[in-house]
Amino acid sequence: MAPHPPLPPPIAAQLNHLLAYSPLPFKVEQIWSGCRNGRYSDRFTLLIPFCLDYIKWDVIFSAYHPSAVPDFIFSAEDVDFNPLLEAHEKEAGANGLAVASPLVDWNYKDPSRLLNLVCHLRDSYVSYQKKKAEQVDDERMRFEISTVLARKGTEIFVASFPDRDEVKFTIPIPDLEFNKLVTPCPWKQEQKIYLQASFVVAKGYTTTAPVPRLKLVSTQDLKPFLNVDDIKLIPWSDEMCMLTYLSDLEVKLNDQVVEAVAGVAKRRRFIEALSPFFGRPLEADPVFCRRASVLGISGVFTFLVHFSIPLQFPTKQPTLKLESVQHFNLNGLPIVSSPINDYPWSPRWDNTEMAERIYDFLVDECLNFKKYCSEKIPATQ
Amino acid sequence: MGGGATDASTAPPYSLPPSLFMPEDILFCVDIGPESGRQMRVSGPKGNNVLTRLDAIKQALLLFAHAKLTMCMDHRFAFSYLGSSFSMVKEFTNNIKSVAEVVRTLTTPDVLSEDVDITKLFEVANCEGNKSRALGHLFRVVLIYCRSSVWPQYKWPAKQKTFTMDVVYLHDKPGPDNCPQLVYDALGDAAEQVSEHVSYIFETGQGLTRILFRHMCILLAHPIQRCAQDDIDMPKPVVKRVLPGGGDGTMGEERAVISNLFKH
């Protein structure tokens, strides 16, 4: 972010609270002052997570009136997004007095108000996009939209063009409950997998049903446990609709999750099997068992072996990296080998045999590495 | 390479139970008193290089930080030194370039110091340890000490164990004018008194850098995943296994012989 003058304390408190306590990953893109050479900043661009992407809203406070409620500038594409008018129309029916309460109730002394307001506006935005989707002129799409919208947490984004509408669904897969599967749970936030389905709906008369582009997306922190990029999606066929596709997908994902849990245990047993050959590992990953490092010695040559264990273990073998304890490059850093994963391997071996075979391989390999280090830089003795 | 039962057979076998991983915040405290300027023994054909203890320590620090960061990018390092008193140099970083820059600045002062007190080191460790704990990190001190006749003084509450301290002790060969054994014992007592988890203490009077580097690498061991110092079984030799001569061993027999050979 470009350097900027500080926010006045009441405004900073609102923003800090939002970033610290939001259930969704909001980001700040830039902060700036409304005045040229202003002493304080009072405006910022918020990136609001929506449909696995971000929408940008500018939040406009005033450094001269830090107690006043901020204005919002929404994206240029959302010209007809008017949450205040909607609230007005909704409330007007109820009691004749139109107010959007988080704005009227604004209390600058309560640092949680901005978060409350932004979440409120975001909910309005979700509804706004849903309404846009309901207006897409395609009977098949309207059917898909109505069935999918019934699922909790689904978000829709519609981009309209003269010749077509692009409709993007983001549907969270329910009941995967990752935070309960791994104990103790290393994740502070709830981990989720989403199906992203993008349809291009041509305007005007068309006979063919739109075929979606499908993608699985997960929360970032899930990757050391389960990588959705490795999961092959069932291809879409003509008889399918989103509901049936989702139901088959849920079964498949549940199987993948069971495999992932079993995978952690397999990797854990492998790391434990290293110890009779290599001694107690210096450090290993006790959560997902993706790495371990050991210290070895051949004559007077001491070296580290770093094991990196893939999610597809044992089908895919661990990658090894050797690090010399005695040879240093021009920057004074120890010399490291390139990753090694072409040593003899079979997924059918038991853990002890795997460890044994790696040990046997390293007997010669560490001497090759020592030679490589000596040639690269003279050893300090 | 001999076989047979040894100490390690009484230790429980290694296991990696599921638990949360705590990245480490490691505070190095380097003794830069005059004895850190003593020369290391340089063996081999490159005998013309003059290497002081401090030079070797600086290289060892880079080795340690690089190896630790290769294992996990979230470990962090801070540096301090012990001259006539304790002094912080730099706060925590996990950037190897920053580490290299700080390490480069460590130099031996000309000041002759008599007593040395590490109470301030413990106070800083206690305070920083609380901050680390709040972040879900584990705090550790690694003290690298070089004096052969003087051991550090400290005043610390007996039951207060809020961090772990490892010690590496570089000293002269024992003689009538020094007492490295007493210093070693005092350092060990200090480490044991303050340490929350298993702490390690290593010493060398031989002046060989490869021994120092090997000790530093054993200190890479994460305190929560350590065994007791007496049970340390690494580095293990990675050499051709001696198989029993004559007759056909079954796979199982072969394996039993191999695992016996590696128990030490």
Second form
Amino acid sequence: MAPHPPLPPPIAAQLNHLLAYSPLPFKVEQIWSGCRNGRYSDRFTLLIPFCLDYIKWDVIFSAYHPSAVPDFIFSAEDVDFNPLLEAHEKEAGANGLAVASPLVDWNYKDPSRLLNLVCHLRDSYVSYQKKKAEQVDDERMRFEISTVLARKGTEIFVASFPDRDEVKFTIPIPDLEFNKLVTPCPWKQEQKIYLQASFVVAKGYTTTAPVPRLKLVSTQDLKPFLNVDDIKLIPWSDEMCMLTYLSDLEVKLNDQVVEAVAGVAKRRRFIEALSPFFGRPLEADPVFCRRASVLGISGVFTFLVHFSIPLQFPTKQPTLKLESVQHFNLNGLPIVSSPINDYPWSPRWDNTEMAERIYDFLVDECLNFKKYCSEKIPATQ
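Could you drop in the structure for the form predicted on its own? We only have the form predicted in complex with the partner chain so far.
Below you will find a single chain and nothing else.
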């Protein structure tokens, strides 16, 4: 595919500011020109984060009039979502300028205006989806919606089909201040855990209350500290509602966070215990203590030992990899062993014994690795 023509400088400045300074992870899917042989591109597809997924909006500028306000094409499924039309109607009516302000105050010389406009439209989309949810014809769902939507940051998405409505809640779990729990804090943005609850509501009369599909989701950068995929969710029972479920879940997650903080300390003590046997680590993860590398020497053979320490440590043992500093493949890369997990291990040992057992194991294993490296070199030629 041929590269797209560049955006005119005023439009490029708007898009670059949006991607650089947005508090939300907006993405650009494609950029193209409205003219077949246009010198400049003037439109792009923007991926809008919403309800732990993305919706697609086309942003339409004019390369011939880059100072003009952009137009938007929303998803075909959201045919009733007309925030720009509503804004113009309010502006023409009873002075509804608060709603229309991102359009009325458009100034192409200010690179922040597109970001302000997109965030404003996204807020309108959140309200639009809430109104759709309130129209779902199910008494139980109306109760859940009226109680859960009061929680700050909750988003809801409704997909309608001929025989059913699918209602998806995304609910942030409050009071988990990860940025204060991990020091030094490695994150620029606030880390969150969300409960995603999806209800399938059959249209027509039914005596069965919908049971949600439940899933925990976290921000990506949180996984080195706490992997929510490893957390077993509380089973849903018939007498539950979302508020009672969330209350129990918050207690469970607080316990998991306490364990995660303790896990960092356990991994740090293990890395410190390597020093008497291997010497000071050449490098180590100073925040989550998930990785460490030490130098090994056996006669004239010198190699590195890379430790990958799991979140479940010490129940689950570290994975080792050996890397020669003397043997290289034809691409000039050091020869590295396969992951090693078949060495003596017990979570009941103290850190000193763990490190000593690994050292004793590597006394023999490094000889096997040296032989492997010597055999590997001619095989790659």
